[in-house]
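Just the one chain here, the form predicted alone, laid out as structure tokens.
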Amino acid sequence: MGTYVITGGASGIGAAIRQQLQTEGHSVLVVDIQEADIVANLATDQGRRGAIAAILDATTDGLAGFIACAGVGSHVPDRALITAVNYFGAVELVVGLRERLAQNRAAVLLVSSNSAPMPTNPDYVQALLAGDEQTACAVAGQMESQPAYSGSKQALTRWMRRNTRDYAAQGIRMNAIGPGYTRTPLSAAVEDDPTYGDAIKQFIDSIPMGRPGLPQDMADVASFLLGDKATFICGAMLFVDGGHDAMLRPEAF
């Protein structure tokens, strides 16, 4: 049994695989924005600086794992938002707990999308690969919401995938996680908008598996890429969509 960090842990899929894991007999420290161990705003310098800090004062005997599962989801209208959370808030901690990861030889699972294959603006995700928030962030304002999501999306896949070798070298495991449309209280709600409903429901109707997806869908594929019997699982994208990706990009693998 082992320590596990997970950042936006308080609510939806983080809150599933929190209690995945701790059903597992595993410890885990929440880091959100509220009701957490650690209470942070990812979406801020100091903040990602202070959740670091924190985390390292609370795991002097090492990690046995890391999720960076905080996001802004495509329905939130501030585009620099969703940058800074779902990009700079996963990759920043991920590089700030590298060693602190190294020292038990940590497995590390990142919460992307399966929309991160979608179409975006080559530019906003290159100024996110090369670290510019600034750039990042000017760039996300001129875009609609949902290039924004999967653009951010997209670069944190590849900046896994750039530093996968890297990381392995240092016995760190890193693999990714694409959920496709998941029911969570959030997303219920919308199912039930006047305005947003039947395009809802007719978007879930497509799904292959005919079903969305649940939190604990996505909780039991982090239980298995994070543990011991996905040990030789590293730098691996696993869409978790009932089929969707499949469906929508059949030529693509």
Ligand SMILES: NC(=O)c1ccc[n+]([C@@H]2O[C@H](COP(=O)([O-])OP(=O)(O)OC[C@H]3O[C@@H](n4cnc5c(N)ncnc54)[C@H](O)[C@@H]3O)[C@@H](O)[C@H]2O)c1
The other form holds:
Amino acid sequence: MGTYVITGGASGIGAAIRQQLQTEGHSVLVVDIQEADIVANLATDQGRRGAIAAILDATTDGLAGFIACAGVGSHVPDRALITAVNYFGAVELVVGLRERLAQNRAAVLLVSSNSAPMPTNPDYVQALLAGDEQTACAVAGQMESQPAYSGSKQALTRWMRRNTRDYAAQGIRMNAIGPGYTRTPLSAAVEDDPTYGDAIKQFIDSIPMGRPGLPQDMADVASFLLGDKATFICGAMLFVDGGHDAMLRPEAF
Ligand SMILES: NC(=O)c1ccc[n+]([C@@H]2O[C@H](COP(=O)([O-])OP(=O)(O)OC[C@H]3O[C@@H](n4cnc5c(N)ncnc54)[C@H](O)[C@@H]3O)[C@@H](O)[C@H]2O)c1
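Next up, can you give the form predicted together with the named molecule of this protein, since the form predicted alone came first?
The complete assembly is shown below, putting the previous chain first.
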């Protein structure tokens, strides 16, 4: 039994992962802007640095794994916020916790999205991967919310793939999941969006498995990927989306 740290563990998918890990007997520390063991605003540099310091303080006995789940959806009009939370709020914490993660050969799980492969602005993704938050936010400000959201998740997944080897060399096993449409407060807000709502409902109807995802679907996969049965899975992006990615991109894998 170990200690896991999860961002965004106060709600939706993160709350389900937290509960699943606790049910399995692990200790879980939640980092969130609300209802958390460590309250931090991961949209800001100061909030991220405070979160890293607090996590390091709280895990001197070791860290079994880190789950970056905090995120905001495409319904959020502020594209800079999407950029700051979804990409930098995840990547900067993994980087800041790297040595602590290496101490216990810990597992990292990034909560990406099955929208990550969708078309977006390549300049945006490049700015994210370069770690240039100012430029990324400026480019995002010129984009629609949906490609900003999917671009933030594409960059997050590519960052994981690019860094898989170096982190694995320290025993840190990084993977990502790409949830499809999953019923949570975030997705409910997207469904209610006057611009995207109708398109989203049609999108849900087209899920091959005939239903939207549930937070527990993600928690079950997270538990597997973080655990002992997945020790040779490293650098993988696992779509947990009822077949949607395969339907939309049948020739790609
Ligand atoms: N729900 C879906 O359909 C879906 C699909 C694909 C990917 N995802 C991803 O799954 C993750 C969880 O989403 P969810 O649907 O459970 O959403 P949610 O809104 O239920 O939970 C998101 C959590 O992130 C926290 N958070 C938001 N901004 C923050 C900030 N600035 N600092 C710290 N914490 C912050 C929120 O307080 C909340 O607890 C997100 O990264 C999201 O992009 C969700």
